[in-house]
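Here you get one chain, nothing else, as structure tokens; it is the form predicted alone.
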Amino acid sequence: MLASDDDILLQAQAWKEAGRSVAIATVIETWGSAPRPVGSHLVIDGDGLFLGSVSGGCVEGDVVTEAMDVIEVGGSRTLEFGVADETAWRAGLSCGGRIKVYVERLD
């Protein structure tokens, strides 16, 4: 089961007071069918640990890798998964959709 928007937004809030460093990753667009719905979340800390799903599990792994540049780095990102793209075919991302997630660390 998927944790919920509350959850997952209540983690990273936990995560913060904790004092650890933190991103998060939203999808903002999505074309045909796309495994997540727009406004899903992803919550990443700087040890890499993670809770919610941008993709249902397809491209994470590299969601989790730009958060965590993100998180060492600042600034955000902007990603773009698809059937076309490489990456998206790699990750597991072949449901015929594409999704735009932005990545940026909470401060």
Second form
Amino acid sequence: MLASDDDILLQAQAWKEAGRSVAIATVIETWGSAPRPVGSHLVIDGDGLFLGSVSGGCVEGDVVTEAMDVIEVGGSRTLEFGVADETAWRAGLSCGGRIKVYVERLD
Amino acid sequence: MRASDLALLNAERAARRAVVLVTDLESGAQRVVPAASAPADPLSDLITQRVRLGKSGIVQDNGRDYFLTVQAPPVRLLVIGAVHISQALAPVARLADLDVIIIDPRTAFATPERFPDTTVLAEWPDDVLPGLKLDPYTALALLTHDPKIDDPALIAALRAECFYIGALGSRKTHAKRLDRMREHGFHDADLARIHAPIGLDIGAVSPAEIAVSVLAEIIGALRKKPLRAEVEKAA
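Mind sharing the form predicted together with its partner chain? What's above is the form predicted alone.
Below: every chain and molecule of the assembly, starting with the one above.
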């Protein structure tokens, strides 16, 4: 089992070295009762496979979609999720917290 | 992120060295700063502070936002003595995310049955400690009451950088222990690093209560002291 975020970064390296395209998502800021602490990682490959978590499962779907786009076009972007957000109807945090997630491609 | 940066992050962590990835959130520019190189970095103070806390987060410098991904090694607790207190200390320390290793050469004590889910080394401390690397992310608790077993571990700990050294025993026992350590050439400044009698003074009586007081003292040594020192420095 990959318990810690550091193990997940080891996996990201292993995926990259195996020739897979990889993006890394990181929780960079939280407000209120966010489910995962700042520094938590989600690692995504070009096929949408992922490891780790940035929330309790509430927003992972959206992060994976954005990550696959980042893998295509490169660069990095910051995503924001929360109940007050306009995206709440499709991906919100039921716990009432808000989180910011930084998504970048592993080059 | 560059694959080479990720490889460096992972390598530093595998070597049990703290390391920080600095990301400029506007430009996306990144650099890896091993804790040892932090003093030379433009964000040296902010990086050093974050490494001590072991926490990632956003910091501001000159109006720019940076995200610091902090990778501190897992904190380890080496317990000398597979005794009753250790049986309570191992599970509570694990709850607090410490990697626990129990060391006791007495094979009747150091058994997997007495310590389920815990690494138990039925060896003399002087045989195994050199291979365990007593680094700044290691705590050492001496719990055997037996100088034959405790003293070699204490000598190794005093020569190393571990962030916490605690020793069980009454003030009288401890006074004798300090005398023995002076004979080994240690000075009062070295000996002041030893927490004895071990544990926060919460009036603990049972082995489980003593275990909680020891764990609390270890957490205090890990989290609180650098902050207090910073406050004093600023004052």
